[in-house]
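First comes one chain, alone, set out as structure tokens in the form predicted alone.
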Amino acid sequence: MKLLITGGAGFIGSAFVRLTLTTDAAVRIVNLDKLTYAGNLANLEPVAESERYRFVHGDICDAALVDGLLADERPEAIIHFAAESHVDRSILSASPAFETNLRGTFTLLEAARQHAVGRFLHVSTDEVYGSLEPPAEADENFPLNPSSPYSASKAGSDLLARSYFVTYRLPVVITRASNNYGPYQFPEKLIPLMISNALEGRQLPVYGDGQQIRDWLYVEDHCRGIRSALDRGRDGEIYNIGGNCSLPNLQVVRKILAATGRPESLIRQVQDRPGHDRRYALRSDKLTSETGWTPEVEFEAGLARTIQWYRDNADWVRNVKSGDYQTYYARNYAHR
């Protein structure tokens, strides 16, 4: 099978790649990014000379190269990883957001439909559910609420998708993951980037009272939903996929700096951003259902191993955090 991953540079594209790669010898990639702040060729390092594997550096937006890419390659399924995905970046500037998750989106449906592409996988979040108040979980029929422009335009591009199903019979198949975490991600995330300021012995800047609930899920554990959605969901349907590990974020972030060894008063409660969800809740009983797929990783060892790798890969933190990211971060955080 030959799959067409969009955004396969970025942290949960690179891990599906080489989860993929090393575990399926029945598969092909062809990987499309852009290769924006977050995307870094780095991270596919352990596959970037299979050759079941080729790299395409690009834009979703550009319709003239999906076609060509399409019509060269003819994947089986394609899996839309690629977005702006960072709900501090889009308060700073939502026009990202939207062009690329809204714009790329259709882009990309428009050219699987020309091409009748047997499978579109669209890649979503469990911030479209918006903020919700206990007990309430979300399922995939609870209704979208979203409150950043991040969050709104991965709402109206699950719409979308979701449309090219109803009108064109485009085989869709839409999942919605809660917070992701592990190796390789960019750090401005709160797990990073606690992480990677804690290694640093820096100051780790914790929104408002940090009592914001997430629900944490392994990236590996996300990128095997994925698969199993890939192969086994129905066509049409939503899939939730969480990581049954609800936490406030100021409990993560102790957890983090008992890890590493460094002190709790290196934690620095700051003014809390705009529209700031409390909590997120997801319900994953449908996938499991359907596919028999159930997290394996449990928050404590996914975490563990997470820190680790940070401590291994000093290089490797090193060059993602200049340049961008140095004006990202004091742009973010020096007026709070």
Contents of the next structure:
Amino acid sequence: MKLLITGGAGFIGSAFVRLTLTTDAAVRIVNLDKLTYAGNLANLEPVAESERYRFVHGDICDAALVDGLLADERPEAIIHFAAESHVDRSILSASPAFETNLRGTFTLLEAARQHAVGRFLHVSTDEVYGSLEPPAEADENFPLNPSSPYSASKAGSDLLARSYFVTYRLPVVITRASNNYGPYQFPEKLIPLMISNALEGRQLPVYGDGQQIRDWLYVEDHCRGIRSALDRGRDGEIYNIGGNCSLPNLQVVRKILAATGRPESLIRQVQDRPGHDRRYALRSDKLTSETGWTPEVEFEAGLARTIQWYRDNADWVRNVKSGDYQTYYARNYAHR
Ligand code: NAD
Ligand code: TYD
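Having looked at the form predicted alone, could you now put up the form predicted together with thymidine-5'-diphosphate (TYD)?
Once more the chain from above appears, this time first in line as the rest of the complex follows.
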């Protein structure tokens, strides 16, 4: 089977590429990635020499490039990871999220339709459901209620993908996962930012009261869920992928401090994020009952593995935290 992966140099896409190429000899992967600030070829070093892997540097909004790639490679399926994926960046500047998440998804859907691609798996997020009051949990029929430019652009791309199934019968499957964590995650998201700051003895900026709740999913569990939906999901269906691990942010940060042996005095409660969703919660029993998938990695074990990875990969962290990262960090945190 040949897969076209978009965004395979990012956090989740690269985990999918590494996992798939090392565990499934029957799969070939073409990875289309623009290498934005979040894309990093170092994430793919373990598999870069594989003869079943090809990297293509390009933008998913480039219709001619996408069309030519589908004509040349004729992949059986597309797994669409590429996105501007960070809420805070989308608040500072919404335009890249709308360009990539909406125009980029549209460009891929259109090309997939023209080339009659056999399956289009659109990777989405639980953030499209917006903030849920306890004890509500979103199933796949829950109303979309996005709060940030990022989640609005993802909700829009989900609806575009659905429209290509309903109108053109393109075999679309949509997955909506909860918050991921694991090795190689760019240190702008909560867990890698707190781990790397803790390891460097820097302050840990917790937004507002730190009681916002997220459901944590180890990245390889997410990748296995995507593969299950790709292989056994039904055309036109949506599948939630959750980690069964709801925790308030402050508790996550305290676990990181305990595991890195740093004092709680590093925590700095800072001005809240505008429009901050209080709680995400989702049910993923549809994917479990239809495919047998369940999350395998407990949070404590996944977090320990992740912290160890950041300890062992100080060069990777130093590289991604240099240059533009410093500008972003100052822009997002200096005024808080
Ligand atoms: P990421 O930011 O780490 O990586 C995104 C990748 O997409 C990068 O390699 C980047 O270079 C590439 N990219 C961006 N714009 C592009 C463009 N125009 N053309 C080609 N490539 C482009 O993101 P991630 O955390 O790995 O997320 C991957 C997907 O999973 C996204 O669609 C995101 O919405 C979704 N998701 C993420 C999470 C999470 O917790 N990180 C949870 C649920 C769903
Ligand atoms: P994040 O990793 O950005 O994911 P998302 O907003 O997509 O869920 O943030 C996770 C939670 O952590 C969210 O409630 C915001 C909070 N947070 C902080 O408190 N401080 C930070 O520096 C960051 C990046 C996030």
